[in-house]
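One chain comes next, on its own, written as structure tokens: the form predicted on its own.
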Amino acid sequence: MIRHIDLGSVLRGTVSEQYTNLVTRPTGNAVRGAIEAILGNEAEDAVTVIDFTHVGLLDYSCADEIIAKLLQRYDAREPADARGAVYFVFRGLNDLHIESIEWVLNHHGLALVAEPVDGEPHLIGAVDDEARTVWAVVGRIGACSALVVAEQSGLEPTQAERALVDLWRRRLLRRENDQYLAARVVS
């Protein structure tokens, strides 16, 4: 299942109707909840695509607010491979946006999906440079194995294993039986 919540819309009935920008800490913490309650009690596995396309500003105190404690809420939550897991892609991202969350995610050793508004999805955020190759290269080629991550990335298998394992528990990549997917949307 694919979610879609457009954060300017969120911003708009939460805050004020002429409102484009996330700046103050209150004002993260109200968008926060309610793009909790759009999640709200869903038991079904999910890609939330939180589209920022309709945002001008995001300062650091909103995308710690917003980003950083929606991560550690639903990456600390419940296992990975539990039922309704939830997997975030952040799209539509420009480069201060990308500036004050990077920021945020390296302060709390986060890391995200980011499809910026001019250029290829890609992860931001706490990952080193091995575990963004491995995501690369399922994003690439799509649902594969480690065996076949290790091939393509010219890890040794047990390397790409731990990478994929990793990223799996971070949610940025989801797992079907032996493969893995990058957690993101192709559109």
The other form holds:
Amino acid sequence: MIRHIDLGSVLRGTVSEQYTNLVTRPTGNAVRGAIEAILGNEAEDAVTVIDFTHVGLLDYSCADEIIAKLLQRYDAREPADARGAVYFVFRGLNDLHIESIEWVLNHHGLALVAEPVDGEPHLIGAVDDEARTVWAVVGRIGACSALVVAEQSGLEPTQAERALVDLWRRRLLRRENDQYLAARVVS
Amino acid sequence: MSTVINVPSSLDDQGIEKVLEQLAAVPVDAPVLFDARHARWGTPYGLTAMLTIGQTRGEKATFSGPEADDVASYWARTGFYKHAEGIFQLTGHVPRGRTPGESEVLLEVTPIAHAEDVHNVVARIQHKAQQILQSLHIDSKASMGFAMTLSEACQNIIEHAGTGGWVAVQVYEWRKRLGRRVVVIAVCDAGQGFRRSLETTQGRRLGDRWDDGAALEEAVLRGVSRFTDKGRGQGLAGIRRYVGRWDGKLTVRSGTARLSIIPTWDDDVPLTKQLPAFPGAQMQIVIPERLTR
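Form predicted on its own done, so how does the form predicted in complex with the partner chain look?
Next comes the full complex, and the chain you just saw is listed first.
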């Protein structure tokens, strides 16, 4: 299942018809609440596209309130609070969105899948080189096992497996049986 | 009988200190006349801080504005008089019928009390900031960062002051100190200030060392917030980063202390203590024109 959430529409529908900028914590809080309401509480394996195309400015406070808290809620490394398996893809990001988001993600040790306005999908935030390599391999060849990833990346199988499991628990990769898939939408 | 407080000819960050020094010995509910008749200049910081000082008086203070037409007219264009009317008893020369918003005034003196005020300020500044920053030879991409910085500075009022405040943005020639044009953001409030805001979480830890200066160091240098949420405190850190990137200067005053992040072009001191008390927090961000080769 794929959900598409136009953040500009959520902002205008939740806070004000006049706004195009995601600024202030109260705004971020309201927008995140609306996103969570859309997502509901179902524990299903879903990819959710959060689309920034119609968002102007994103300040640090709002990025923290929306993105960091959203990722934390659905991060399976935090089982006490984690909800169903939701895989986020952040689309339509410009350089300045990325700057705010990256700052916040690094602060919290989080990462996300970004589909920027210009450029290939990639991970932004706190991800080590090994995980980045593994993610790129899965993105390039599609559904594959840890063994295949190890062959393609030059990592030891145990290293590759560890990195894949970590990416899956962070909801940066999906897993079906022993196969790993990129958490992104192929258009 | 009112105590007369002489407003210096230059109502900037240093001029405001002179006002506060004179005011220190005057009880908060004693009548005061601020005499700015000989003022020749007012910066965003000076004008917003002057309004903030007015708000702290127990009895409505009297304000006598600049006699020089060009100065009075300029202060009117910054929006100062529009708000001063509600805060002070105005006497002497009061310019009438002037509307704020001339080109050098990037953002006239604007009250900030709610999140929607920040939205409005950011929306108003975005387009104009791009033109102004380009004229200062600063990358056009910097204009979005500038709006973000403004947003975070304003939010500091909403999140921590516990009361409303003021913001203003102007571009002007900083002849004396720099010899270049600068764009200046000033954000002032008369709220609880950093020491009180952080006291319950940080005061006990620092014990005897806890004062306004220590509170500023915690908030501005270490990104400490009164909220336990790990994500808090990033706004000020983001402001520092933006200011550092564009060789700017950040000054935050609260209570009896002032902390500055100082660029190479300035010779201010990093931390000043034992200043005259001023409730709330006052922030000034200066981004200078970039020198072209």
